[in-house]
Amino acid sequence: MALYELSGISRTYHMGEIAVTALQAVDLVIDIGELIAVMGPSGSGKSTLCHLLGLLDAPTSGQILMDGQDLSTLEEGRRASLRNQKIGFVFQDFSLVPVLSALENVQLPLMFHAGGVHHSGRRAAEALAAVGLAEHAHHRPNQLSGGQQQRVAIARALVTEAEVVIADEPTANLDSESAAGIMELIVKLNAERKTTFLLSTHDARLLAHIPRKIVLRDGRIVEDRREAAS
């Protein structure tokens, strides 16, 4: 079943009198529960595609459906609500609040969920347990390793029971051992929860674990291949 359906998606940015086309006539279908790497050189359109799928931006032309709903015409308030309900984000710099504990960082998205605040402590604790950090709930980010901080970020992305997690270079700031642990965790969560994971990455260490790879160049999809993951 399709989670996203993109038809003829283009995105052009204007810098004064200069127009820069970041995506050109992209057609793409992403099914529920997929694990996908989005690859390509700098300027290929990876970030733009992720921003469109994450409802952080809107296309200049074309149509994006999510669960059959047309996202292209939604007003910003509805886009924000849908983003908070269905989409989780993981960033390469972890983006944790330094003065908050791991548990409090994971609770943050629930502050914007109707009814979520009443059960936020329990749900955040469950999300931390799912990423193997139950014993570190009250540690602040500076008391955690880089790999542990990224696990907190993944728990934060999952705590709302998001349908899709969009991860921007999630292992870029990690050593090989920590990166391998994060990738194993993502594969496990994808298999167990059927959460769709979309990873924008340059990290060759990840690719053997990812069954679908989408390659962008100059704003176009030049390769979309599926293969058995190791």
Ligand SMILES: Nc1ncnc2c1ncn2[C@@H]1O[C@H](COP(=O)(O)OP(=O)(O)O)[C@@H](O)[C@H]1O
Given for the second form:
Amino acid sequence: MALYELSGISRTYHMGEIAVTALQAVDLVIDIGELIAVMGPSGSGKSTLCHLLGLLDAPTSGQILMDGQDLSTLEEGRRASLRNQKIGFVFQDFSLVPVLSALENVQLPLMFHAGGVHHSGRRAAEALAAVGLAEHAHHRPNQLSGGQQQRVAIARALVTEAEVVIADEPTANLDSESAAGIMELIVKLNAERKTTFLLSTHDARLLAHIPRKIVLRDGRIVEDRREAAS
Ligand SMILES: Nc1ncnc2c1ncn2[C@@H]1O[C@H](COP(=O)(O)OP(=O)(O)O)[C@@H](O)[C@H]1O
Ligand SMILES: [Mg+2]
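Coords for the form predicted together with the named molecule, given the form predicted alone:
Every component of the complex follows; first up is the chain already shown.
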């Protein structure tokens, strides 16, 4: 079953006289439960694609269906609630609230979620346990390593039971060992929870266990490769 169907997607940014086309004529189908890495050099359009799939931005032209629904026909309020219900984000700078504990950071999205406040403490604790941080629930971000902070961010993305987690360069600010640990965790969570994951990276060394790899160059998909299950 398709989670996303993109056809003829382009996104052009205008800065005064200058127009930059960040994505060009992209066709892409993402099925429920997939784990996909989007690769490509800096400036190739990875973040733009993440923002479109995350409903943080809209294409200049083309059509995006999510669960069969045409996103371009949605008004902003409806888009925002779809984003809250279905999508979890992980950013390269972790984006945790520094004055909140790990547990409170994970609880935060439940405050904006239908029915989320009930049992939010228990649900956040479960999500932290799923990323291996049960023991660190009461630590603040600055008491955690980069890799641990990114695990908290992943727990925060999962706690609402999002259909898809979109992670834009989640390992860019991590040392290679922590980066490998984050990739391993994503592979494990995808297998165990069947959550769809789409992540971007410019580091091909981390992708040994990623079943589908899409390569962007100058805003176009130049490769879309599926590996046999390992
Ligand atoms: N908000 C923006 N305004 C203008 N140009 C942008 C904006 N965001 C991205 N771009 C341009 O679009 C292209 C693709 O950028 P991006 O999607 O951020 O690539 P990546 O994440 O692969 O580095 C680049 O040329 C970039 O400079
Ligand atoms: Mg980027």
